[in-house]
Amino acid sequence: MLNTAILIVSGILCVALILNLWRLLRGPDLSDRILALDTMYINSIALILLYGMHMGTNLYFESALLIAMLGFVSTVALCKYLLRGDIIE
């Protein structure tokens, strides 16, 4: 029963990353395109802690943190380098 149920979740998760794409590629502003990215890394991690439970390894979880970590740091560089065309100050 789990494992239908993730196998059902990655792929709405597929499907999202997908519309993320769409998003990330069409955006009508740099805003959109960020976020798109953001919500990328988001459903980036759960596909990989959707895959760490399938398989049933702890692995998974720290590369997990690891992407979140990243993707949090390029989130807020993107975003200051929108605000204020410089990141280091």
Given for the second form:
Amino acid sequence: MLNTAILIVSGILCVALILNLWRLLRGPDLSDRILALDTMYINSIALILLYGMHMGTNLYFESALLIAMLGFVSTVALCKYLLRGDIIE
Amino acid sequence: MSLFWIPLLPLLGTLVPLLSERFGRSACALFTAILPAIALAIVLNLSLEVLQGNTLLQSFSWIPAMGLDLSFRLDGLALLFCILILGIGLLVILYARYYLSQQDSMSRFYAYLILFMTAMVGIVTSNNMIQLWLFWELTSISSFLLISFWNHKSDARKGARMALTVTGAGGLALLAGLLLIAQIVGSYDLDVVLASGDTLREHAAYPIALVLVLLGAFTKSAQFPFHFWLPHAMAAPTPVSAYLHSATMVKAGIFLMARFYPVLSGTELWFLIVSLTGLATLLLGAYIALFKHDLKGLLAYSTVSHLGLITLLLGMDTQLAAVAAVFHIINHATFKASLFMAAGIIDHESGSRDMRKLNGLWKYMPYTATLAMVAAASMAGVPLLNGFLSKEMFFAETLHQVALGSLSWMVPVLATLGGVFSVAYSTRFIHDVFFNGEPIDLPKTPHEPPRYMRIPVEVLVALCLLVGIFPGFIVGDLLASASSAVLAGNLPEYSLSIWHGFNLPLVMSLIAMLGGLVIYYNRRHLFQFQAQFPETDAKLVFERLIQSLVAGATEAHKVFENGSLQRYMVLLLLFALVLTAGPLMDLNTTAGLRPHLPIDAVEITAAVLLCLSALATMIWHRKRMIALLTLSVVGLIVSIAFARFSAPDLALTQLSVEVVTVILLMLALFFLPQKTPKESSPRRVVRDLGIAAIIGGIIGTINYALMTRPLTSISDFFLANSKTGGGGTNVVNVILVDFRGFDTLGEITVLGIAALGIFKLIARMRLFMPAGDENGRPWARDRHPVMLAVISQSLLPLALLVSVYIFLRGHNLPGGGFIAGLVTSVALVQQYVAHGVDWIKERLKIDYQWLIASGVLIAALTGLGSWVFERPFLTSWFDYFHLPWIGEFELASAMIFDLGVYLTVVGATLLILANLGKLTTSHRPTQPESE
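Output block for the form predicted in complex with its partner chain, input the form predicted alone:
Next comes the full complex, this chain leading.
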């Protein structure tokens, strides 16, 4: 049961990731692209967690944790760049 | 033990003048003299033993792994030189006290002088060839400092540079020669070398070793054709000239020849090179000396000539000639040092050294004149003075010379000719300066020097007289001991008396006297003759040579390095292509035997994402911001791939590096144009595309070929030993902090240096902020949005907790100091982004430079700590402990090392990022100036 769910969810995530990239490449605005990248971070977290569940190990959860944290910082920095240009003032 | 002190005391003495300067000039000189005086006392104390024919030896282990010892010897030759170097050195210290003016820094002068003295004493007492060479180079450097002491004068700088270049180049040749000798003999030990003369002389490489060692000796001793540097070194203060060009610097080359005399001499080649060079130098120096109007110039060329004489004697390769050479070393040192000092006094008290102006000084300074005249007479070889004795021995030896066959008569004739000129320039020194009319518009009215300035001259002149009259009594023992060291114990019969009866050498002396006087009397004709030759300035020739050398090197350099990164890249890749294409074509099948792993939909998706985003990065590389975003996708996918294929450590590292890089690029991007103009021509694009495609294909092939083959690598060793040897189950971390800890130490040091370098580069840089973004939209008004500030602040403790967690588990599970450091940095950078530099500065009082330093220091100290337990550098220690509440846990010294890594990474990252961010913070106009 769980394996079927994991299979379906990972398929959905793959579609989501491809759509994210599509948005990132198309734009049209820089803010669209940044949003797309941020969503990609989130989908990657999901993918990694899913893989951990599939393998029955928690070895990958730190990667997910770091993506969550660092992805946020990265998005913040990008947004700051859009707003002010100079990210550290 | 005392042998060791002989060079060590002067070495310590280098600091004395610097410390004692504030007690006044006389006190400074006095204190400076103490340590060399003690060293001299030790030498004299040991001399009793040496004079009995013993060689004192003493050595300490230096670099045992290379068979190098710090080794000192005191035999007759070393004793003689030690007495000359330290004795005349002490006199020079006294003399310089009165010579230097108030503007000259006395402590600096004395420090250089004593350093030079150390180097000289080191050369003559070394028993190890490498050690000897080190001291040899130290004389080159310290003499450079001494010659350029008046560094505001252009000719002093140029002269010093010339001396350094010539003697330094010779020093390199000498090093090669000594290494070659050590190869042949099998030891750096002088004892061994001196005992294996026959092995050396019969070896095929003997001529090369000989020429290399002689190059070193000739450049140092200003032998033709390297003599040109010595006259230009006269730009130095006169005490320096008196020291360097009488007893020390130039005698180092002579010493070297004398030291290796037992092993290198005795062959046709030695005779030809050494004696002919000596003869040419003797004649050239004596001839030019006559035409020099500068007092010191005359003495300089006279020195060249006398060095040639000693070289010639050593080259003649008879035992008596070697004795005469040693004797002349002593005599030349005494009379030349006193002459230089006298010249210095004259310069000091009359303001000029030009012999066309200096006339009739007898009336003004009769006492100094008497001293100078005695010394000059000794230089000319007048009987009852020491110069006469060795010159007589020299003449006698030239008569016995038969090695040139039927041309052997030329040697005594040319030697007499040299003697003639020697008498002529000595006469000029006496007559032109002290008689010959009245002084012509001198800057000062000449007068006698201070009492104590004359003492060194008096001592030396007294020695000239005493040695001249009672040679056997004063220097007999020393001469015998030194000569037997040069001759390896085979001392010939010789007599040191003044009168040997009316013989041929005496006739030669008489001819030289008369001839010299005749030439001096007719000097006007000779001067006119000489005036027809255009005068070449060695300095100009030398500088031109150096400049053309530099230009040539620059040209050659330009061919390889023109500053175009694209070109380097192309060359690098093409070279890789050449290297790899061959072996790959030899490979029959690309795929190996290993079965493929199953592929699922997620992996295909990731591969597609990776390819697309990489392509997009390349296509949009001129729109920098978008390229940065697609690049982030590449990084993300790579990290996920690492996690998927069992490399969680790499995934964590890649993720944190990724974010730091993105932030760094954005900081830099802000000051750069947002769009790169199109620069490459279509043809170039095609070329680059082709090269890139081929290289990509090759790298892909290599990877595929490698991964489809079973491979045993060093990984298995690490896997097997990580837990037992390093105490951790996280192999990556154990490799970093234990197996290859030394690598990591080097890497964090480089990281720290790079960070400091970047900080230094941008520390004072101030860039103005543009008014709006690339489309001209003005920036948002709100600098630090409240929502961002609040969220960031509440995120900080969590982030720090994560980094502590990752740090602590690093030894056994994915994590470690490097990743934790990056996480901490990112968390703090987040605060910088949200609150600004000024806000952080108030709250986080950490100096990042100190952080880097302490990190590197902690890591290094952990490594050194293993020495306490007598283990090799960076040996790690670990053990398991049990505490109530916490349970079983492990402590490892590698964790402290990891802490060093952590601190360095945090310091370096924040130093770079925060300072890049600061570029615009100050001085930024609140409203754009264009409005």
